[in-house]
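One chain is shown next in structure tokens, namely the form predicted alone.
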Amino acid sequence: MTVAEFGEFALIAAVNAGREQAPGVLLGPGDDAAVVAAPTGRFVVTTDMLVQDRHFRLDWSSAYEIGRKAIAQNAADVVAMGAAPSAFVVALGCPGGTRVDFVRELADGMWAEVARSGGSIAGGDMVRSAQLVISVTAFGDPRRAPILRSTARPGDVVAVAGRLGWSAAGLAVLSAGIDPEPFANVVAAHRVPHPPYGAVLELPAAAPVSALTDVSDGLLADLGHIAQSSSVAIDLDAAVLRDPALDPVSTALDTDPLDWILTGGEDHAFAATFRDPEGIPAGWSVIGRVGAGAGVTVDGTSRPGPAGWESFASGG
């Protein structure tokens, strides 16, 4: 059955049936708006949009995988501010001929990632559109003072938690049209990112973290935001960044895997600066240093070409 045949309100009821709201959602779907608790008297809020054939392809990803991805990229933004995800609001636009089972699977994927990140889906909207469009707004409860991009200082070290370059490698495999089976690990990473939420949310209160971002557009691009906002320079160590797990893919595609690591987005790893190189928590790996100056370099040299994804650039 299609969503046009099923009807808007029946579809809303179907995707919400049997879902359990997290304690932070005081009133979920069913009224004109949701009611979400604010335990500290404030929210961290972010929103992101996914458009069919720009952010995902239906011939590359299942509805479940798309749902996971939609939640993960928003949850990662909330966590990157030092907040725990508490509630999500989802707006879905889809053609009338979309199968009801597809929407159910999409919702299942969203709820699976919500369970992994925390919180629940408090409500949203559904409309007819020419193609599939998903917009997610995420709310988070601050666990500490917001961790900003503008507070890195010379002398800090740069560290990451999570994988880098895997999603870009998976995208390269799919784009090349080769058999994805030998490279199932990176293809899966492209279809469903796995942000290491706990690496941030479980940071000790005394952890000397000074600035933080999630790596959504590319390591160079996202660290570039920290460098610009903090008026500092960042230099990365290429040898430390290299990941042997990417070598089989790079050999097959005759590509330097460092390009994926530096400019590939959507892994949603976390990159942070720390004041004390001796105080780096478990789960984080040092990849560079902060100094005086501007911009991001690799082994002391500026890397040519785009630093990562930019929505309105050519090809973005």
Second form
Number of protein chains: 2
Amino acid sequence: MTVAEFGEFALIAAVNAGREQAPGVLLGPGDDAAVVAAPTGRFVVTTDMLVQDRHFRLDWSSAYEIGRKAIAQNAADVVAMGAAPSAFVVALGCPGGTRVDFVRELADGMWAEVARSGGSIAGGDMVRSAQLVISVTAFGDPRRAPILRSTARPGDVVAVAGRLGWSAAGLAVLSAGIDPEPFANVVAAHRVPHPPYGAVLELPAAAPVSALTDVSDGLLADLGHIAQSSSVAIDLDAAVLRDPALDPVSTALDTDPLDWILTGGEDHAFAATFRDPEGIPAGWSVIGRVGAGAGVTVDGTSRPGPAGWESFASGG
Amino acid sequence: MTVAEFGEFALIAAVNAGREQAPGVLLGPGDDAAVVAAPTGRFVVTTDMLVQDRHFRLDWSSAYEIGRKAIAQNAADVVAMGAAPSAFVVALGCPGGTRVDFVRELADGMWAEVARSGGSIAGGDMVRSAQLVISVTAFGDPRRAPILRSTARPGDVVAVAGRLGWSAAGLAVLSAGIDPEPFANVVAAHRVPHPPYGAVLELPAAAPVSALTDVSDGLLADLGHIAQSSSVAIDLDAAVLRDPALDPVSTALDTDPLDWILTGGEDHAFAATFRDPEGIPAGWSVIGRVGAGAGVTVDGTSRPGPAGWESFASGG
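Would you mind generating the form predicted together with another copy of the chain now that we have the form predicted alone?
Expanding to the full complex; the earlier chain stays at the top.
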């Protein structure tokens, strides 16, 4: 059964059947718009669009995995402001010949990730398009004053929570066409990122965090945004960034795994600066320091080549 | 200059340059997420995706017109809940060969319609895609308890504010390939809808409005949603629906203009039910009444054929 045969309204009913809305969703799907609570009198909002063959491939990822990834990358942006995800809306464009089961599994993956991050899917839109396009908008309740990118200062230390380079390594395995079985860990990480939401949401109120972002474009690129916004320089320590879990993959593909760690996006780790190295909470690892100047260096040296993902570049 | 040559970050800077955020946008573009005020402790949210060759054609509409339409159809959904638009986020997918000027004009059109409806564009995303895809999410401040579709009652009267059938007539002119010049009014209405936001936002607090929707799929389809949600029947009066402005077009195309009025979407008029015919404010015209039963009839008779737009149907 295809979505064209099934029809828009039956499909909307099918993906919403049996879902339980979060308490903050005061009015869910079915009217002209949803109504969401904003108990602090403000809300955080971010939007990301995923396009078939650009952000995912149907032969590399299941519908369920694509759904999880679409929610995770938006939830990570909300959390990167220091806010707890409260609700999501999803617009889906798909060809008329898309199987109804594919859309159901996509929705199941979305709801599974929503269960990890918090909130619920309060509404959406479904339209016909030539390729699969998923547009997610995520909302969050600020738990504290927004943690910006522009507030790092010389003397701060840089720390990360979560994996770096795993998604890029998994993508490299899939792109190389080698047997993915021995590298199931990184391939799984590419298919479904695991942003460590708790590392941010459970930060003690007194944690001396000064700037925060999620690593979606690549560590150098995303820390570059912090460096630029804050008018500071950041230097990273390559030795502490290296991850032995990536060594078997880099050996098989004869590459330097540090490239994946420094420029691979999509792991949705969190990178932060802290005013005081003594105040860094469990779950965070120090990877560098903030100084005067501009740009991001590794062991004091600028790294050649692209810092990360660029939306209109070719490839990908 | 194409977007691929220009680059994502330069493009984001270009479309945001010189824009003034609404007071309710506490933090605009540039960080992981935006922050929007919700002074009543809740917000209204809706999302709509527009796809090239499905919802617009580049040979029939300018980038500016497409931008206005994308905002208008989302703002109309916010207003149809009885809420004032406060902010928007926009995700744009476009081919790498898209001209930078096209994207600038699209953004200009969006900001022009935002100026009509209220709010500002607080953030977004830009990605590469095979066809142009515009996904808008709109937020609103509830001015009163949300005006639902499910709260019409037998005895209510049905009224509309705004144009019906103009957009469909304009589409018919463009589709027929006849000279559009004599029909510039309806062609313009197809390219840029003019939702009468004020007719809802300026409703007196005491106005006895009982249910409300915007007419986006077609009058029969959208009133059908009210009838179904409210478990009532609605009967319309064809004589008062007829619009002499459509007669020259229907004569030229040898069709019954009532089809456009009853089943044409995209004008984004507002259709409401009121408890008391005496309390209907200026700007609203009575077109029918609510009774016991189910479904929508015209002069007491069910109308054959589709009631309006269906997202996965072929054509369009």
